[in-house]
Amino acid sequence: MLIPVIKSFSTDQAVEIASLGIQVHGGMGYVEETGAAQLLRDARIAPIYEGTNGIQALDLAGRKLTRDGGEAMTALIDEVNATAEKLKDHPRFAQLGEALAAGGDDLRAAMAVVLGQGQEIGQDAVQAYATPFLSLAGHVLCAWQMGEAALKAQAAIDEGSNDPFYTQKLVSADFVIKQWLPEGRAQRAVIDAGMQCLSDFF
């Protein structure tokens, strides 16, 4: 179930992550004497190496839910859901719990979308869906296992722990679901307002 979304969502955001390395840091001179644009070209190829990436999407939604009705989704999901838990449960990460559930709620949702459309539909439904598909589950799997990292940061620091590294990770935490999650969610939006608008282009 992991592996289309390790070689798609991973690719995929090492390229958008080393354009805006040179996006920020800007100029001929930072770009060519750091190295920072044979980053991105490098970066820019491993979506294609992988598989291409929609083959990955297409795989996720094609087979991956298919084959057992989305039952594999669905324990990962209620894993997701099991941390939000935690995190609501305690009191600094109640605000991140929220966000966390309502990310995996989002999948729940577009999960069902696409294997009742795949049913009434077909294939064309899954293959219009697969990407924005794709991409909700990366963004709520990564922001489910940093809610992992906010939890074992916070255990380490109540522990007595001075280590910069736990207080990074909890800002980093912090910073994936309230900012970066929403991008992800959005695709909900996506999958929600249906394939009629590409069936227009037929």
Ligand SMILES: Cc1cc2nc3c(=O)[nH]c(=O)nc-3n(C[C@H](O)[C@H](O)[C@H](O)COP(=O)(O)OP(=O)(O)OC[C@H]3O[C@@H](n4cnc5c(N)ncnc54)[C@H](O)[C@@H]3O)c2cc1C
Second form
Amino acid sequence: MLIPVIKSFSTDQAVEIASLGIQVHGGMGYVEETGAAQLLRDARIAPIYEGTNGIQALDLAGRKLTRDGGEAMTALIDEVNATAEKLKDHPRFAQLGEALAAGGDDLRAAMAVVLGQGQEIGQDAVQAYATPFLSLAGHVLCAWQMGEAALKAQAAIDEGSNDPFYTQKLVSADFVIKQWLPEGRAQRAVIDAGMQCLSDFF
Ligand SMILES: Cc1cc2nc3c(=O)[nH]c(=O)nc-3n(C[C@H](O)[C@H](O)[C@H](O)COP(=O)(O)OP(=O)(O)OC[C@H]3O[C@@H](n4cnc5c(N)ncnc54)[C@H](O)[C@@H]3O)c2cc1C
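Let me have the form predicted together with the named molecule next, following on from the form predicted on its own.
In what comes next, the whole complex appears, and the chain from above leads the way.
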């Protein structure tokens, strides 16, 4: 079930990150000698080869989700929410826990919409929701892993480590869950707004 998420989401992010790399370099980023433009060209093919990301999204929403009525995805979201509870119980991470739990709830609600509309309208509806659903899943699952990383980093610090790797991991987790996850959660609003099926155009 995670293969389409890993393939599509990480390659879409790679394109965004390589593009941001050019922006950071300013005009020089567009000049070949910096290598930044080549990174973007190299990254841009990844969402196309080995199955395009749109097709991967169809696999996630149209096959992986519907084949068991969302059972496997529900089990995964339960794990996300279990991590959110651990974060909430920790005095340093309560805000991260709240934010991650909200992401998990969004994913659960979006899944219900995709499955419900799939039953009511059919595969056309599932396909129309596929890409925003995959994006939401990618954001929530990455944030979940960063939540786990924050807990492990804090445990290492509590045990006396002063390795900057752990303090940097805490800063990264803060950024990912507070600043970056909300961008992904906006995909729930896209799904809740209802999707115009492709067939409506004809
Ligand atoms: C540099 C490069 C390296 C590659 N390496 C490999 C490799 O190692 N192994 C391999 O197997 N293949 C490889 N490919 C082929 C690659 O898998 C195909 O390019 C890819 O599957 C897209 O097929 P296509 O180019 O025919 O696009 P098309 O099938 O023409 O698709 C065009 C667009 O329409 C969308 N689309 C197509 N069908 C549907 C549908 N039914 N519903 C919704 N949207 C649809 C696609 O997502 C895409 O955005 C490579 C391609 C390139 C360019």
